[in-house]
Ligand code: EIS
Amino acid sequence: MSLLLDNQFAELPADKSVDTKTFLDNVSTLPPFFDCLGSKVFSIIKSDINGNITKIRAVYDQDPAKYVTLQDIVEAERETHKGEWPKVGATLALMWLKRGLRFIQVLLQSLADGDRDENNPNLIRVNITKAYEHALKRYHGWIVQKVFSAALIAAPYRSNFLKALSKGEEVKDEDCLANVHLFLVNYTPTVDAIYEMYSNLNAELDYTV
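Would you output the structure of this chain only, in the form predicted alone?
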């Protein structure tokens, strides 16, 4: 069974609202994805995602009936924290979490689209680079960027990465990529909806770490 399909994301409703409990249950299965990338550097993103999930869940658990959707949480914190918002609480945690989720999305979509380095077709360095530059690089300072640049050198072979996504099972590449396509069907709209929400609520912050 594919690691990605252990807890498949559900189709969003017409209003694109993201159910908090379902979302948290789904994303909680994703941190092991970064173990498939080999380098310990990616454990930084894994740890960040785990921490942000914990922060969001802690807020949700305070009042599940009040925080049915992610937008309920963000809007409630905007009202509560006033001038400190959005750099506070679950709003800040979700802001960083969605960037980690976008990294996964772009990486997988790049693989599904067949993006390759023609000189090194069995490496996924080009896919990881695309994902990092699209989702995270602009929010990282020079030192952090250098750390991730070094990690790319240790990126796994494409075949090994796909095998890891299949939990070590011997699965044909095309079957694994079919699972990637299936995963992205609902995952991508979910990530897009969170980005759209942050844009609409003017909750996005553009600072580096």
Given for the second form:
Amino acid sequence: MSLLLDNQFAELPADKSVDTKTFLDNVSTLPPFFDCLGSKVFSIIKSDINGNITKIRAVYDQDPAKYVTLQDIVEAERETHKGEWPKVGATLALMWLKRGLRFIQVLLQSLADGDRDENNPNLIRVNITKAYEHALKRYHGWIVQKVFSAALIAAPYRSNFLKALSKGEEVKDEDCLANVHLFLVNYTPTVDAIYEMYSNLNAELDYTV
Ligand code: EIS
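Right, and the form predicted together with this ligand of this protein, after the form predicted alone?
Whole complex next, starting from this chain.
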């Protein structure tokens, strides 16, 4: 059994709009996964991502018929918050959430592609570092980059990580990675679509935390 395939993301429609409810249901399945990673440092990340999801859901729940797609929310907030936007509300929460989602995407893709440190084949630090440099590093000042370094040291071994993705069962690497690959089929276009929306609406910010 594969944790990822139990939580397969929905296929995007032709106009690449992301249905808010389906998206929230899909991403809500990701945070519990952090619990099987062990170290406390992952609880910081889990609560940050949970906070983003809660914020977006709170806006959606106010008026589900109005906020059918994620773009509906971002555009409505642009009208309501004017000067403060986009550093406000669900727009800000989704801006950060999509970076965490991109991190996960690049990490999984790198594992599926077989990127490895030949000297330490059971470590996934090269994969994690690749994901971090791609998705998050430029938004982090030196203190948060130090938190990243701590997370890197606490990162699980490759074998344990793949086992966690297979819900604790011993599954052959190639079977697990085939599932990762399948998961990415809908996941990657969803993350891409959110990035594209932020770029089209000029909603992206590049301040550091
Ligand atoms: C945002 O956080 C809030 O999310 C947002 C709002 O408050 C805004 C205000 O500016 O700030 O400060 C947070 C930032 N979030 C900004 C930092 C949190 C800790 C980050 C630690 C870095 C660790 C990097 C990852 C290392 C992981 C190793 C993995 C080993 C397996 C399957 C693993 C998946 C890991 C996924 C990691 C995603 C990290 C996401 C961090 C996002 C971030 O940088 S609001 O809140 O608007 O909702 O109120």
